[in-house]
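Read the single chain below, which is given as structure tokens and is the form predicted on its own.
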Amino acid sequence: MNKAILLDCDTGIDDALAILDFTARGGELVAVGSVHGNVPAPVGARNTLRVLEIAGVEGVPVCVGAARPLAQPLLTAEHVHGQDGLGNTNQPAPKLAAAPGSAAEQIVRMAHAHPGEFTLVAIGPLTNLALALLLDPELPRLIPEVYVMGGAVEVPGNVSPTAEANIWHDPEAAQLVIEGDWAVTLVTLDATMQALLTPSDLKAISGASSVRAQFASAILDHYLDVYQQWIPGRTCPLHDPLALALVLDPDLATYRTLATQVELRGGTTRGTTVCDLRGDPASAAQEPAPGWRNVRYLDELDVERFRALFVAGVTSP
């Protein structure tokens, strides 16, 4: 049975496309929170409402969310994600409106309406995360697992040489969430840097006639071209919906468990996932020392199964 989630994003064009397959592949939301990232999150609750209206799913509250980070400036992402977050595509406004209250508060509300019932997935940065377990410190009592596309461990930063986006716009609430008493997964850029899109993927989507597939295609095409900047070739990589993907099959990947903090001070290194990798057997059986905390990653990935689970959800009618 596949798993209902709590889904926090900043809906640009990999968050677009990860909620297409998710849904298209019999994933269920409960609700959706916008944060700031890609876009200012207003941009991306209306965002979020546009592409559920193209795959066709009512009936999810969706929350704006942390318009800034808890203890820097904001910064957004229209370089990549184009001015309006889905690759200038110029959609028309979404038929319905944000729902009232916060997506914190949205996250606080539905983890007591529904006890243990869904998984909270983090695809944008963590700010609405961590104001929620400011507002109920008891939280993971309620949501016992949380996902995160975030940090880099083994492979280089996509923002500053050694740190993710997600986390390093905002390291305190990465912080402050990676400290919570949950079970957290972080789906860091080591796994979804393998997952590249490939030239009969593209044309497998291009190619088919469905709604779902041709908006993907068209938000597609300013994300490729923004890419080639970084990687040969004309492809991309699927971050968040590896993140989606993995909730749906967690079977796509084995897994480590590391201890991990988030580097909160360093002026080169801040917002760096920093992972205890010495592999020493006693202090692993040991619990981590203050401010650290255990955290799985992804070990090995099946990227080709990925890949074809997930032009399957995006051409699916």
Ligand code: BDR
The other form holds:
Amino acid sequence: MNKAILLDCDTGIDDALAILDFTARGGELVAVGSVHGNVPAPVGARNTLRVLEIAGVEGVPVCVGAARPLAQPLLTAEHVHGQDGLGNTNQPAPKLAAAPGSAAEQIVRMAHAHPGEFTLVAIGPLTNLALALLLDPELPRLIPEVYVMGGAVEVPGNVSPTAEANIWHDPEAAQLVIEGDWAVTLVTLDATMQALLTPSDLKAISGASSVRAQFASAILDHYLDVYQQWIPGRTCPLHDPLALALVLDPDLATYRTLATQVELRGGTTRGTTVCDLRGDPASAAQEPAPGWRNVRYLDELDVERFRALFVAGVTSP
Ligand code: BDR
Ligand code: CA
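Can you give me the structure for the form predicted together with beta-D-ribofuranose, which would complement the form predicted on its own we have just seen?
Following is the full complex, with the preceding chain placed first.
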């Protein structure tokens, strides 16, 4: 498993927290692509460049990615992440501009330049990954492992009764990625909705003096306000930070494999990750039926250890 990653993101408050934590704990970013989702793709790229600046990370190219999903109109989520995507914190423009070329082209180029040397991690809608697969169907030979924050198996969705945002924002792209001949891990709401910050975590982050911690605390303020409508008390889930933390430390969880496909035709269920839960353990080892793919999911998550690592990461100097 490669701990160096090419990150695809729609930065976004929890995307920003994920980047701050991952880089603080020594995670290596080979490149970043932005995608529509929480905010339009150019805004996501600008936010990512600003977050990398705050994290003190230099020399990582950030390419702008897909402006809209493959087969449905663009919908963004400023009502969750703020008009600027960073909790309305009015950040200055980043010093650096986005790198030339598209995020999908960058995935293909980097995969050929560094075959087998990085893990692809998506914490936004999967449009760039799907486009990269369409540009080069050989991609899974060069990138053996893909981690995605997305989906909901046995818990409700967060944008519809059954669908999670990153899958729902581009279901066709998600199905293409799941069908790819690479090993896919989906970090779903089943796990991320357990990964909630506690009052003492929040106190530790707001009390820390580093630039990284102060920025984390400022963007969290907005996220906590928004999450009050869904979760009682002052807390929020760490969706995207969990996906990146698992790349650094896969032993934070145990795993199970389920045959999966994305619902593309349903009205109210479009964008749902449908998993075969009928529970024959032998079936996990078999090739699933056409249209279905074996996907790895978290089973048990060590929430305490994940939270402790996250707090240590974002409060570090
Ligand atoms: C996912 O959707 C986005 O709002 C978050 O950044 C995260 O990637 C959670 O469903
Ligand atoms: Ca995201």
